[in-house]
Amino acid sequence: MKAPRNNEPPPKGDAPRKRDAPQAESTATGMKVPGGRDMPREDRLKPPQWPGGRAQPPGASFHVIGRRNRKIEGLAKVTGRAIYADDIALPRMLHAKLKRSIHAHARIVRIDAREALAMPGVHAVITGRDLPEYFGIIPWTQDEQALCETKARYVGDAIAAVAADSEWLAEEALKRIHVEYEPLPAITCIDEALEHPEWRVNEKSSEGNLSKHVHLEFGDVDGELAGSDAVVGGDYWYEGSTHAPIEPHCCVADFDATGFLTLYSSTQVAHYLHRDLAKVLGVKAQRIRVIQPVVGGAFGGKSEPFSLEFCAAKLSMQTGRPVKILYTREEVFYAHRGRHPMRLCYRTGIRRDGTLTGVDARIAIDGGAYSSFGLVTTYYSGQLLTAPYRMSAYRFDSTRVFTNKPCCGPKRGHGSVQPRFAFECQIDKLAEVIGMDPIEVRRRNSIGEHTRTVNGMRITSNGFAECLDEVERASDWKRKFRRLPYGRGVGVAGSMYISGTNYCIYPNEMPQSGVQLKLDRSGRATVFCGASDIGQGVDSVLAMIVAEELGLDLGDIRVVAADTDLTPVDLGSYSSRETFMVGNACLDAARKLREQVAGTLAARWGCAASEITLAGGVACSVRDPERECMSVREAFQATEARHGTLGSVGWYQSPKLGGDYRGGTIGASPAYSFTAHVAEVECDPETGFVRVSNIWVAHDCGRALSPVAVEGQMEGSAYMGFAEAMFEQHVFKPAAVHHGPGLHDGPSLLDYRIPTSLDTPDLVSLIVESVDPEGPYGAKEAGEGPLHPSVPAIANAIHDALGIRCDRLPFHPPRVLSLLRAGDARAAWEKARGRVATAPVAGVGGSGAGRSGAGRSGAGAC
C-alpha cells in the first residue's frame, strides 16, 4: 500500500492491508492457521503470536503506529546537540594514531620506537607483541590482531600505535617509529590468489589462499536445464565499493584506577565489541563498559571491532589516562569492510510459458586480507537468491579468497546484492529470448506466501506481486517498455531480503534482543535496550511501540540504548534485525505493563480488562468513557499502588529455522521483505553518458510502523544501489605495478566518486504492507532490501535504451562506449523491440527460442 505523501492526512486507525494472510481451518487442531490445507502440517504457521503467547487483538486500531511521526532524536541532530564519539573530551585525555604498513605484503623484521618515545609529550608506543591475541567477528575465523605482529597483509595494515598529548604530536611521532620490512609477493586479484597458493596471504587458511568454499545443490539442475526451452548463460563482475559514512571511526577509552574500562565507540555492535575487548585485552567482561554515542552513519562498516578500539584501550591501560583515536578519511578507506568484488557466472533455464527451471551459479569472491564476515558472505552469495521466484532446481558454488587488500565485509544488503544483479539481468535475458514482458515473467514465477524456497527457507508474508503491480503502474511501464526512442529506456528488477537472521554469531540459547521498561508515577516511560541506532530510527520505533501500548505521547518516553552497563543485550544493527527483533522484545515488555494497568482499572470500574483503552494520554473504559476515565499518569499511580514499582522485561529469540543441511541456517530469517524497482534512463550514444532520471521503489515492509522512516530507508537504499551502479569503485593498484601495488586508487571523498544531489534521480517510494504474522504489529525490514534491485533495474534499462548488456560495474561512459563500439547495438535494440512486439503474451516470440537451441543465448558462457 502506498503511504500518504507529506501533504496528505495520516490514516485513521488500522487501514485495510493488501496482503493480510488468508485464514484456513486446521482439521487437526481446530485453530486458525495462515496458509491452507495443502501445506504440510509442520509448515503451517501458528496464528499471529506475540512474545508471551498473546495474540494480536483482531482489528486493532492504532493511534501512534503507522502515523507520520518525526524521529525522536531528529531535533538534536539537526541543531548540533547530538553527541558523537569525537565530541567526547575527558580530563587528561591523550590522542593516539596508528602506524600503518606501506607494503601490500611484507614480513615485519624489526620495529624501533625509541626515537618516538624520546619526544616530549609522547607517552606510550605499543606493537603487536602487546596485543598478541587473535580475534574475529565469527568464532570459527579468528584471524586478526589489533596490530600485526609478524606480517603486514595490505597497505594500511596497522603495525604500531602511539599516544601523545595531541593529534599533531602523535602524527609526528609516527614518523619516528622505524619499521624494517621484508617485502613478499603481493596478490591483488582473485585469479592470482587461486594460481599462487604458495604466496600465502593469511596463515590461518588451511588451504592456500582459500577463505571459504561452499557447494550446495537442490534438485536436478542439469536435468532441468536440459529440459528447458531456452537456457541463457552470462558472466558478470560486481566491483567492490565502500560505505563512505559521514562520520569516521572514532573511540575514547578510559581505564580508571579501579581497573574498570569504559569505551565510547562509534560501533554498531556494542555487545560483540564488549566480548572481543575482554578476549583481546585479557580483562574480565564484567570490568568493561561499552557505550555507543550517536553514530553518524555506518551501513555495515562499523559492524565488528577494529584496531582503534583495542589500541585505545591498551594505551589507556598503559598510561592511566583516557585515550582517543579518530581515523582520518584515508584510514576509513583502508579499514574498509565494504562490498566484496565478485565474479559471477550463471546459467538459467526457462520454459515457453515463462516458468523458470534450473539455476546454476559459480561465484568467486575477493575477500581481502582477513575473514571478517566472509564465512557468512560466501553462504549468502547463494542462499539468499531463492526468492522471490520459484525455481525447480538450484546449484551454487561459491569461493572466497584472500588477497593483499583491505578486508571486505558487510555492506548494506550484505552478500546478496552482487548475485541479485547477475540473476535479475539473467531473467531479463530469458524474457527477451522467449518474447515475454520481463514483469510478466517475474509475476508468473512469484513464490507466493506461506511456503518454502527450494533451499528450505520459510516464507511467511509476501507482497512481491503487489510490488510489481505498484512499479508497473507508477512508472507507466506498459507505455514505455520497448516503446521509447533510441537512447531512452526502462528496466525492472526484484528481490527479497532477511528481517534479521536466526544465525547468531556465537551459537547460544539466550535471547537475541532484550528490553527493560520502567514506568514512572509522573507518567513517563523509560526504555532500556542494547539496540544500536545508526540513523535508521530504531530508538524512535521503540518509543512508538511504547506510546501505542501505554497511551503516552512520544515526548513522554525516553530511550536509553547501547550501553552495556545499563541495558540488556541486543546483538546490534546488522542483517536488518532491529525493528523485527528488538521491536518484538519491546512489544513484549510494553504489553506486560499494559495488562497490569488495564487489570487495575478493570477491577476499579467493574469491567473486563479488554474494555480498557490507553490512548492520547487518557485511560478509559469503552463501556462508559465519560465517567470511567482518567489520565494515564493517574492510571500508572493506581497500578503502582496495587502492584508496587512498575517495570517489565521483554525479549525475543528467533525460532529455529532453515534447511537440515550444513549451512542451512545461514540466510534463514523469521520473515523476508520483498522489493521491485523500475528505473528509467536517458543515454547519449555518442558519449556513453547515462543519466538515471527516475527510480520507482515498491517495498513490502510488512506493516509500516513509521511511514516517513520507511520511505527514507527506501530512498537511501535506492540511492546507494544507484551509486554502486554508476559511480563507485573501491579499487587498488594491481600487483603488476612495480611501485605501489595494493595502493588505493582514491582514498578520499574527492577521488572516490559518489553521487551528489545533482546526480541523484527522482526516487519514488511505494510502500506495500503485507502484515507479517510474526513481526511487531506485522512489521518487517526496510533498511537493506530496497537496495538490491537498483543495480539490475538500471542495467536492464540501459539495454532497453541502447541494445547493450552492461554486465560489469560501474556503468560509466568509457564502459558504455566500449560496449556500443563492440557490436551493432542499434540492430540488437531493434531486434529486442521486435521480439516483444510480435510475441503472444504466453508464448514464444519471433526469436524461435526452443529446444532446438535457437534460444540458448550464451549457453556455454559458464
Contents of the next structure:
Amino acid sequence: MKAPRNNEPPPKGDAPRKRDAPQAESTATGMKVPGGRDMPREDRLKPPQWPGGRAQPPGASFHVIGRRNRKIEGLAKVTGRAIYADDIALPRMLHAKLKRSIHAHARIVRIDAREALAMPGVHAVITGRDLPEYFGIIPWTQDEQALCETKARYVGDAIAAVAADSEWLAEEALKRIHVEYEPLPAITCIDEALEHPEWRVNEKSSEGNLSKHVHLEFGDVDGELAGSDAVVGGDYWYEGSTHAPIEPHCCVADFDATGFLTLYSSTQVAHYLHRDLAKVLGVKAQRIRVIQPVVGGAFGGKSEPFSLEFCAAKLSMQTGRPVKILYTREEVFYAHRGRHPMRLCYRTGIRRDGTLTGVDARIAIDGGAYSSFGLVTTYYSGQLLTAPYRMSAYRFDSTRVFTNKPCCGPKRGHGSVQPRFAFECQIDKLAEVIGMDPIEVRRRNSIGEHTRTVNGMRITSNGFAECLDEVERASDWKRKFRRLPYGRGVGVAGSMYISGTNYCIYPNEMPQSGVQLKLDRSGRATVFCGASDIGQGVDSVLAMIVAEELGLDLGDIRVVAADTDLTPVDLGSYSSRETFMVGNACLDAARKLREQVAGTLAARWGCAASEITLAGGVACSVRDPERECMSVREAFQATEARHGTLGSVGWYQSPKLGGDYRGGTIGASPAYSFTAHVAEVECDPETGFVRVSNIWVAHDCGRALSPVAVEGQMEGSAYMGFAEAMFEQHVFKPAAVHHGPGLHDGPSLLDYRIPTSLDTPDLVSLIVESVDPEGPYGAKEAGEGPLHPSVPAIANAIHDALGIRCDRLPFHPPRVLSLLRAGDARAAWEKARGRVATAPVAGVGGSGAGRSGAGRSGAGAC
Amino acid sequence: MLCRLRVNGETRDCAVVPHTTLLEALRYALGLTGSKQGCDKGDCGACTVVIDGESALSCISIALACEGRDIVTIEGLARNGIPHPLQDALDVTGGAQCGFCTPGILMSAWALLERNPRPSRDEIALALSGNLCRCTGYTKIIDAVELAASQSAERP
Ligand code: FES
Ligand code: FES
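Now show me the form predicted together with the partner chain; what you just gave was the form predicted alone.
Everything in the complex follows now, all chains and molecules, and the chain you saw is the first one.
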C-alpha cells in the first residue's frame, strides 16, 4: 500500500511542454480538438484531502473490509440451492421458442403459422408485427425489434415465437411455421461493408453501412512523430470472441389478471430492461416488475435486453399464463454482443531516452447487424488508450460498420482490449528499436497519479508503477527476459480501465446508484439495492460495507438486490461500476445510520460520537469498553427508541468529468484501475504450438474490499484474455454448397473452444492497493481491467521466445508456424537479444535507434 | 412412462418419455434443480452427476437407462445439512463465482476424491477437465479441491 504523494514532480521531470496547436477543425465525419485547449497541463492536480468522507487514508484499519471473508451467497451456490432463472417454474407455465432466420440477409415475404397454431398444445405464435416498437440500449441508436418485421439481418436473427405446453412441443411447432424469404446480398466483413454501401444491412444507419465514426485529435501528432527518434508502424487484427457464460439466457414472464407483468430474467441490467419492456410492450413501467435471479455468468453478454424477454412477456400477455424461454447454447452464440473484431493500424514515436511522443491510430470495427453499445465502443476504442502512459499527442480515427452477423457489444473490457493489444505490442517494438528493457520503457512513461491525460481524463490514484515492480519481481523478469533459450520467453504489458463511467446511458440528473438500508430491532440489517451480482460478488461487497460501519457479523445482513419493485435503481453491472458506485451509495446509507446509533450511545454514556466503536456485534466506547458496552442489537433498540423506526437511503452520483469536446465524457470515470502482466511461454518451433505456462497479474484496485473476490476477478480476467489470445474465434463461414454466407463456424462449446482446466496457465494474482480518494474506502474496479494486458503480454512473450511478431489473433499453431516460415525468425530472435545485451538496462539505446527502425513497413497500410 | 430412480439414497418415481434425459428428469420432474444445464449436449459439464461412483453427464444420459443405478447429485453431498468438506473448501477459496459450473465441478471433484483421496494438482486439473468454468480461471477451484483433500487427510 502506498501513501498519496503530494505534488510530486512528473516522473520524467521535463519542463512543461506547450506547443502551438493546429486550429480547431470540425468536419462532418469527425472532430479535431485544438491542442492548445485540451493538451494536459503537466502540473499535478490537487492531491486528495481525505475529507472524513468515503475513502479512508492508507493505513486505516478495518474489521471486515480487506479480510478474506466468504461471500454471503457462497454456501447457497456450493450446495446447489441458489435459484437461477431456469430453476423457476410457475403453475400453468408455458414454454416458448424462437424461429430464427436461415439467411444472413433476407427480406421476409410471408410468415405462415397456421399449421403450428393448429397443433394441440400450441397456444400462441407472435411475429414482428406484434412487437413493432424499436429498442436498443443506447437511446440514440435504437435499431432492434424483438422479432424482425421486414428483414432478417444475420443467420439466427429472430423472426417468430411460439408458446406451447412443453419445450419439446414448441420446438416441433417451430418446424411448422413457414417463412418465405427473399435473400439479399450479405455483407460478411468490414471491407464489404465499406465497398457496398448500397447493400444496406441496417436501415437505421445514417449512411451506407456506417454505424459510427469518431475522429479525435489531441495535440500535434504529425509534428511529434516527425520529431521522434524512432517511429514504428504496425497493422493488427483482433479476432472476435464471445462471452460464453455457462448459463444460457433464460427468462420467465408472468402477466397476471390485474395487468401486471413480472419478469424474471438472467440479466445484468434490470433497470434498462425495465425501461425497454415498457417501451416495446406498451405497458406502463409502474406496472412492470423485473427480478434478477442468481445469474450464471454474463461478462457483458447480458447487459442489454434481448428478444427472449420481450417475446416471453408478449406471449404471457396473449395467453394469460406464465411463459419461459430458455435459449439453447446455439442461440446464445446468436445473441452474442461479444468482442468486436477490429483492424487496427498504429504509428507510434519514441525518443532515445524512452519517452513516447505521438500516437496515431486508425481503427475499423466490425459491429455485426445492430448498434448495441456500438456508439460507446467506437469511442472507447480510442478514448481509453491514453493512460497508463503519458503521450504528448494522440489521434484516433475509428469506424464501426454494420455486417450481416450477430451483433457485437460489450465483452469484459469493452472496446479497449483490442487497441490495448495493438498498442502494447507497439511499445514492445519501440523498446526493441531503442534497445531498452520493455518494463523500463513503460516505467519511464508512466503517467503517475493526480494528473490529466492527453484527452482530458482525470487520473486520481495510480499504482501502475508498483504493478510493474510486482510483476517484474514475481516473474523473475531480469533473469528471464532475452535470456531464456530459443523457444521460451517472457513478455510484459500494461493497461488501465474505468471504474464506472459518468456517461449515463440515458441522460438524466438522478443518482447512478441508490441504496436503502433498514435496521431491525433483532439486530439485523437489510440492504435494498438495484445492483446486479453476476458472480463478481457485489452483494457481498454491500454486506461487508454495512458490517464494517454498523459492527454486524456478515451473517446478520440480508441483501435484497435487483428487484425493481423492492430496490432503488442502480444502473447495473457494466463498465466495472458496481463496487465503486454501489459501494459509495451503500457507504452513504450506512454512515447515516451509524451516526444515529453512535449519537444515541454517546448521549447515553456522555462521550463524543467519535468515541463509539461498533464492531463484531458489540457497541462500546473507546474510553471504557469494559463498562460502557452493549450488543449491537441493544444499541439498535436504544436508537430506535430515540429516533423511531430505523432506515436510511444513500446514493452516488459521479462528479462531472471528461474533456471539453464532443464525446469528451465518454471514457471519463471517477477513478481508473491499472494493471501489468508478465506472461511466460514455451513454444515448439517445429509445430508452432505455444504453451502459456504462467501469467503474473498485478492489479491496482484501489483498496481491496474483498481480496478473495479481487483475486478471483484478476484470475478470471487473465484467463479470459489468455483464451482470446490462444483459442477463441467467433467467426463465420463463407457460402458453400449447402448454405449461404454468414453461417456460424460452430455455435457450440465443443467447436468454439474455451480453455479447460488443462489448458489454463498458472495464474498468479498480485494485488496492488493505491487507495483512491473517491472510491468506497478507496476501492476501484477489478473486474475488467486485469483482462487487458493478457493478449499483448503473450504476444510479446512469443516474440521473446521465437523472434516473431504475432500481430493477429489467435496465436494458434497454424499462425505461429506460418510466421516462423515467413522470415528468418531465428535471426530476428538473435538480433533482439543483441540489442538488450549491448544496451545497459537503464541506459539510452544504441545507435540503431534510427527512424529507419524495425517495423515501419505497416505504416499507413489501412 | 414410469421411471424409478435411486437418487441420493432415495427411491423416486417420475413420469418420462423415452427420450427424457436424466438431467430433465432430475430438474423438471424431481425438482432437483441443483444440477445445471449449460449446453444440453455433453460439452460443458454443468450437468455432471455421479452414477455408480463415476462422474457422468446427465444431459446425455437417458433417464430410463439409469433405473437401478445409484445416482448422487449436488443435493446429496451435504450430510444432515452440513456441507461436505469440498463444498466448504470451495466456498472458502472463492472457487464459486457465478456458481453455475459449481455443482458439476463438485461432483467431478467428489468422484475424484472418492477414488483418490490425495490427488496432485495435475490430477485435479485432469479430473475437472470436462467441466468448463468461465469465471474463475480454475485456480481457486483447484485450490479448493487440494484444501478439502488435505483437510480430510488430517481427520482421524
Ligand atoms: S449440460 Fe450437460 S454437458 Fe453441458
Ligand atoms: S463460477 Fe461461473 S462458470 Fe464457474
